[in-house]
Amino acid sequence: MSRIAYFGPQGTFTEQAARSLAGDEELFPVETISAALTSVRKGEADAACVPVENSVEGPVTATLDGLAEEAPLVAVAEALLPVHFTVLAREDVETVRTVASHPHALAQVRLWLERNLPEARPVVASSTAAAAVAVQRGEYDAAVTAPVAVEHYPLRVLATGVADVPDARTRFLLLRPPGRLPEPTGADRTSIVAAAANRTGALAELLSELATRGINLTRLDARPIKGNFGMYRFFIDFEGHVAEPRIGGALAALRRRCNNVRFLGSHPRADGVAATIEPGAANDDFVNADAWVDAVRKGELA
């Protein structure tokens, strides 16, 4: 049976995402995002499930940095989860003076805590599940957790469906070593990380390669390159699949323009949104244009 490592411990949103992506594969938690990626690179797991971005707090930088460095891993699937929290405690709400959770979770329930637990002091934990463990141990009074935490930790439920932003969501990736890619579906996402030259207009040139082919961006983030102050990598997600002529052409152009490009995967989008195709930018348009050029080279057309 194949195994999937996920950013744990048990009782996190990542466990929920891993369950939705796993099928009959065995799941096991690890302590950090880096450990999840390393377990795949070392062959201890067949895949890793990690968060990559949140609609409120933005990119998960540990995942981005981990994908840009060391042996390549590619995303073969994604999950998109609504982020609604459950508040667990040892005692009644009247006794709550400390509330622990991951920093992203605390940020997303700040207003709820101010309204409902105004006397409680927020405390940072390494994960939402680690906060629940700390409450069990008596270190804190309450924890802001993922809903799945109630299956693992015998604590009192103070509130469910807690979120300052009702439509907040987190996207998770299922990562494997490079190999056969998922087939294109028409509603796909391709991801790369690119290091552009340090000169005027370099980023604009990269984005123009996508724009001229009618390729729509879904995410753009920048991260510093360690050991090179002032140098950045750009993490770019866009609609489409590498098997498509227009996407393949864009990747080839980016490879020519950049100091380094790493392919991070092409896979179906969790939201099922089909790619936006501009006039003249359908795959058949690119195939027909290439066929015309080939005919001109052969002297068959002018």
Ligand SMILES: O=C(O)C(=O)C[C@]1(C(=O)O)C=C[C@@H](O)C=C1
Given for the second form:
Amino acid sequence: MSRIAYFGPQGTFTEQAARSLAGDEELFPVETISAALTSVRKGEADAACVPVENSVEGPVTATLDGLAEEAPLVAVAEALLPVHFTVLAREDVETVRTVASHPHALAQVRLWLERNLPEARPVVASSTAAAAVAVQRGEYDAAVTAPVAVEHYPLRVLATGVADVPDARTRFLLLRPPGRLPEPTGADRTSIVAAAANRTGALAELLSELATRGINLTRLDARPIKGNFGMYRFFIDFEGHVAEPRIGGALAALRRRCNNVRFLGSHPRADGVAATIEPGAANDDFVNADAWVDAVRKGELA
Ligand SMILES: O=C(O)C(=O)C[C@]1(C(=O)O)C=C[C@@H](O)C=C1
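Mind giving me the form predicted in complex with this ligand, seeing as the form predicted alone was just shown?
Time for the whole complex; same chain goes first.
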């Protein structure tokens, strides 16, 4: 049976995302994002489920860095979860003095903590569920967790539905080694990571390859190339599927221009939003234009 490694332990948001993406695969938790990616690279898992971006706190850098380095992995599916938290504490705690969670979770409840647990010092844990485990062990007084965590960690519920920003969401990826790609649906997302050359206008040139083909970006993040101070790689997500001529053409152009470009997948969007098509930038426009050039080359048209 195939297996999906997810960023755990049990009771994380990532587990919920993995359950929503899994078919009959067996799920197993690992302690870190990097361990989830490694288990696929080593063949211990067929796929990994990890968070990639949050609407309040931005990119999950461990995922981005882990995808840019070592053996390639590609995203074949994504999940988008609404994020509101439950705050759990040990029964014996009267005043909460320490509250643990994943850094992305703490960032999403900063105001709530200041107002409701003013004496609590925030402490970073490897995940929301790891924070609940630490509270059970007596290391901290309270944890900011996913709502499902209470089913795994019987702690006292101090608050539910906690979120500084209503409608916060996190997007998760299901990653596999390169192989067959999901079919295009018309509402797809393609992801790449590219290192632009270190010269004036290099990033603008790279982005213009997408803009001139009418390709709408959905995310752009820069991450340092470790060991090269001042050098960055760019993670770019955009609408469309590599099977489409305009997307294929853009990737070929980026391959020509960039020091380094890695394909990170084309898969259906979880929100089902169809790609924006600018006038003259539909797939048929590209196919017809190529057919015209072919005919011109053969002397059949002018
Ligand atoms: O710790 C978890 O429960 C996770 O799944 C990680 C994570 C994240 O990395 O953003 C997922 C969703 C929430 O935004 C908080 C934490």
